[in-house]
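Take a look at this single chain in C-alpha cells; it is the form predicted on its own.
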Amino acid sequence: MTRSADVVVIGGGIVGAACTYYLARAGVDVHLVERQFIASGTSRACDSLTLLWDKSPGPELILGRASTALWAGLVEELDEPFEYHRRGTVLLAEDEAGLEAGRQTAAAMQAQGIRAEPLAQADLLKLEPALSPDLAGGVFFPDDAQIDARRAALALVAAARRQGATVHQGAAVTGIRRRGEEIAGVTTQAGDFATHRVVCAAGVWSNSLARLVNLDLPIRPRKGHILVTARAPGFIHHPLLEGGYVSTVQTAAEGVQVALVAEQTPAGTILLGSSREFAGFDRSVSLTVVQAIARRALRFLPGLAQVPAIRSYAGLRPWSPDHLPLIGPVEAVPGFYLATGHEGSGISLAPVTGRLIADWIVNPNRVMPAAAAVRPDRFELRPRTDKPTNH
C-alpha cells in the first residue's frame, strides 16, 4: 500500500520526535516512521541535561537559549510529563587552576546574559555538602535543567498525534525513491509513502539513510557509559559536572575520555557518567569504562562508596567534526533534510531542530539567522560518485 505525505520523517528519538510535532504544530501532513519503537535507541540511553554553559557564544548559545525557551513552554503545551526540572546544574573546580578556568565560564555567560554564581569551596560545600571538601569550589549555573529524554519524546509524539501527524513503528527504511534529482518516496517494511520531504533524523544511523540518496555524512557513533546507583535520596541536590567535561566533549581523540557527571533522578537513583569513546556500533557495556567512572565519581563523592551500583548502560551519540548539528535542507538533493550530528546536545536542542525543520518547510523566510551556523551544506555535501546500497 502506499500512502500520500507532505513530510516523511526518519528517526522516532527525541529529534524526529520534536520534528513531526513542530511540523504537526503547522499544519502539515507528516508521517513519523521508526524502524523499531519510539526512544528505542539513544533517547533511552542517555542522561537527562540541558545544559548552556557547554555552548560557545554565538550561534551555538543562541539555537541554546531558543531551546531552552521552547522547553520551558512545552512543559504547558504536550499533555504528558516529561520530568522537567529547572534546578540548575553546578561546574566543579577540583583545584584553583580549575577554578579560574570556572571563573572564565562564568564571565562569559554573564557577558551574553546567561546567569552564573561562582562559588568559594565553602559555599560550594554549603550548596552540596557530599563533595569531596578539598575541592577548589565551582560555579552554579540556575537555568539548566533536566528532562527524561525517553517521556519527552513520547509526550511530543503523542501531541503530534493529537495534531494530525501519523506514526508508523516498526518500518525500517529500505529505500528513498527519487524523481531527477527530487525525493519523491520512501520505502518502508511497512509500506510505501509517496512524498516530496524527508527530514532525516536518525541519529548515528542517518548516513545509512543518507546513503539511499548517494550522500556521505560526516557523522560517526559516539559509545558513553552510565553507571546508575540505588535509591539514595538527597545524596546531592542539583546536577554535578567536572571541569574537564567540555574539553572531553570537543576532543576528537579515539580513545575513551571520561569526565564526571552526577545526577539524582527523581526516582532517588544517581545517574553517574560520563565517558566518551569512538567504538563503531558497539552497544556493549565495558566493565572497564565504568570502573573508570565509578572511580572519577568517588573523587568528587566519596560517600558514594557506601551506595551500591545496580547497573550500567552504554548509548551512542551522533557525532559531528565540529560539534555543531546539521540541521536544514540538503541543497544536492532538494527535498531531503537533516536533523542529526547533535552528541550530547540532542536533549537541549531538540525543539528548536524541530522548530527549524517546520520553519525550513512551511516558511524559509521565518529561519532564525543563527541557524545558518548549522546548515548541513557548511560540508560541502556531495552525491558520492558510486551506486547507493539500499538497506
Second form
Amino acid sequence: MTRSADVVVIGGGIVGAACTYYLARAGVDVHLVERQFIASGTSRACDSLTLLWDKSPGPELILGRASTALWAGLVEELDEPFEYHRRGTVLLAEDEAGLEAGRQTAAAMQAQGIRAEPLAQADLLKLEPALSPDLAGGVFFPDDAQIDARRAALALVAAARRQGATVHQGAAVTGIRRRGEEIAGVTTQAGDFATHRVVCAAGVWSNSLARLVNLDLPIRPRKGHILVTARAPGFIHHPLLEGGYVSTVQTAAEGVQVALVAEQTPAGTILLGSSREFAGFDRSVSLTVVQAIARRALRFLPGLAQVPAIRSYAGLRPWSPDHLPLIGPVEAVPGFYLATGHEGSGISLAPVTGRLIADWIVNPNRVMPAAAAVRPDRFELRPRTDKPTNH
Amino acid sequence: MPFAELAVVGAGPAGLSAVVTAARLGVKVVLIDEYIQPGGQYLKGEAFADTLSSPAERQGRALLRSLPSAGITTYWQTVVWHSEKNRLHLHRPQGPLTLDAATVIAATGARELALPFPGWTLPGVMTVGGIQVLVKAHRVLPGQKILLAGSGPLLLAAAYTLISHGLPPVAVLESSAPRQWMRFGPALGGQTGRMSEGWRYLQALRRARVPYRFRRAVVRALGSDHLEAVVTARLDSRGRPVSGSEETIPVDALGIGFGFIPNVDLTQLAGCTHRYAPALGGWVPLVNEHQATDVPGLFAAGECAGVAGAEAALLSGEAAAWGAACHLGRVDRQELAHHLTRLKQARQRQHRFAAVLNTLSSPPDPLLAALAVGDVPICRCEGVTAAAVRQAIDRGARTLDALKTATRVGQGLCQGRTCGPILARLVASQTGCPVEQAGFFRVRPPLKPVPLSTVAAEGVE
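Having displayed the form predicted on its own, please output the structure of the form predicted in complex with its partner chain.
Then the entire complex follows, led off by the chain already shown.
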C-alpha cells in the first residue's frame, strides 16, 4: 500500500520528534517513520542536560537561546510532562587556573545577557555540600535546564499525533525513490510513501540514509558512557560539570576523553558521565571507561564511594566536524532536508531544529538568519557520481 | 591477580556438584556465592530429622559435607558484578577483587515468579520460596494465618514445610485445574522418588486438614499497612476470575508462587546466545550436552540453564564440570563422551518431568491480564503502574526495551528481574504477539548493585 504524505520525517529520536511536532503544528501532513520505537536510539542513552554556556557566542548561542525559550513554552504546550526542571548547572573548577577559565566563560555569557554567578570555594560548598572541599570554586548558570529526552520525545510525538501527524514504528527505511533529482517517495518496512519531501533526522544513522540519495555526510558516531547510581535523594542539588568538559567536547582526539558530569534525576538516581570517543557503532559498555567515570566522580564527590552503582549504558552522539548540527535543505537533492549532527546538543537544540525545519518547508522566508551557520551546504554536499565506496 | 582454572558462580546443587566433580578431575577451582554459606536456596538451612528428604537433598547435603576437604577455594558473600571474557569482577565485604578464570560455570539458579494483583506490595505478601527460606533457614514463621497461592508443586512443598513446623497454612490455592495435572502421567515414568514425595505432601495436607483447592486464585490483598485479608476467586476454564465467586479470607501472610525464571544475567552479559524455552522456564542460554554455551570456556549448569529441579541441577553440574575439564585438557573427548552417555538417560527423564512441571507452574495469562490493571504497580522499584505500562503498549511498545524507554520499568535496584517476565507476558496478552518477541532487558554492568568505590577500583587483592 502506498500512502501519500507532504513530508516524511525519518527518525523518532528527540530531533525527529520535534520536527514532526512543528511540521504538524504548521498544518503539514507529516508522517514519522522510525526503525524501532520512539527514542530507541541516542535519545534513550543520554543524560538530560541542556546547556547554554557551552555554546559559542554567535549563531550557536542564538539558536541555543531560541531553543531554551521554546522548551520553556513546550512545558505548557505539550499535554504530557517530560521532567523539565530549570535548576541551572554548576561548572566546577579544580584549581585557580580552572576557576579563572570559568570566570571568563561567566563574563562571556554575561556579556550576552545570560546569567552567570562565579562562586568562591565557600559559596560552592554551600550550594553543593557533597563536593570535595579542595575545589577552587565554580560558576553557577541558573538558566540551564534538565529534560528527560525519552519523555520529551514521547510527549512531542503524542502532541504531533493530536495535530494530525501519523507515526510508524518498526518502519525501517529501505529506499528513497527519486524522479530525476527530486524526491519521489520513501520505501519502508511498514509500507511505501509517495512524498516530495524527506527530513532525515536519523542522528548517527543519518549517513546510511543520505547514501540512499548518493550523499556522504561528515557525521561520525561519538560514543559516550553513563554510570547510574541507586536512589540517593538530595545528594546533589544541581547538575555539576567539571570545567574541562568543554575541551573534551571540542578536542578532535580519537581516544577516550572523560570529564565529570553529574546530575540527579527526579527519581533520585544520579547519572554520572561523561566520556567521548570514536568507536564506530559499537554500543557495548567498556569497563575501563566506566571505571574512569567512577574515579572522576569520586574525585569531585567523595561521598559517592558507598552509594551503589546499579547500571551503566553507552550511546552514540552524532558528531559533526565543526560541532554544529546540519539543519536545513540540501541544494543538490531538492526535497531532502537534514536535521542531524547535534552531537551532545540534541536535547538543547531539538525544538529550534524542529522550528527551522518547519520554516524551511512551509515558509523559507521566516527562517531566522542564524540558521545560515547550520545549513548543511556549508559542507559542500554533492551527490556522488562515482561508484559507491565502503564506509 | 588471582587465577583459577575454573570459577563456578553459585553454590547451589549445580555449583556444588560441579566443583566437587571438577576437583576430583584435578581442576583448580574457585567457588563463589553471594550468601554467607554454600547450599543455594535449595539447601538453605538445616535438614530436619522430621522432614522428608529427597534423594537430591541427601546428595546435595553430602556434597556440602565434602566441600571443606575437596581442596576448593571459596568466596562467600561475594557478588559477581561484571564479567569480560575470562575475567570476573567481584565485590566482597573486604573490597573488590578481579579474578581470571580459564573456564567459568554459571550456576546462578532461578528466581521465583510472582504475579501482580491489587495489594501485592503490602507487607505480608511474599513469595512461596521466601516463606520456605524464612521457616527453614531462619526459623521464623511469617505469620499466624498463612495462605499459599499460585500454581505448581512448590506450593505443596511449602505447605509441607509449614505443617512440619506446626503451623499448617489456612489453605493452598492452585490456579490450574486437576485436568492439567493429568499430563504428568507419562512424564512420571521412572520418577518413583518424586511420586512418593508428592504423595507424602498430599497426605500431610489431608492429615492437617489443609484445604487444597484447584482453579482458585488470590485476586486482591487487603490491609492498611499490613496484610489483613485476601479476596480469592474461582477461575474459569481459561484462567479468568469468575465474578461473584469471591471469598474473603482473613490472613496475615500470603505466599505467591508461579514457578521459576532462570537467572541468565551472567550468560547474557557474556554474550551467549539465548533462546526462549517455556518448558525450561523462559530465556535460557543455548548449551550443548556438556552445558557449554557458545562463548568458549563458559558453561551454564543447573536452573540458570533451564529450570528442571535439584536432581537435574546436580547432573548438569557434573556434566559441566566434565566439559570444563575437557576444555582444560584434563580429560579427553572420549572420556567426556563416555561420561555423558552415563548421565544421559537420567537427565532426559528429569527434563521430561521438568517440562510438565514448568508448564503447570506457569501462570495463566488471562489471570495476569485480569489482575494487572489500573494502579497496580508492575515495576515495584520505580512504582510504574499497570495503567502506565498498558498505555505504552497501546502506543506501540512491543518490547521490554521499548517499555523501559516509555516508562521507567526495569530501571530500579532490581534492574527488571522482578517485572521483566511479567511485562513480557503483559505485552503478549495485550497484543497477541508471542512472549519471546518482547525480548528481555539488556544486561549491562554492574550485574548487581555494588558501591561506586568498587567500580572505580582496580580489583587487586
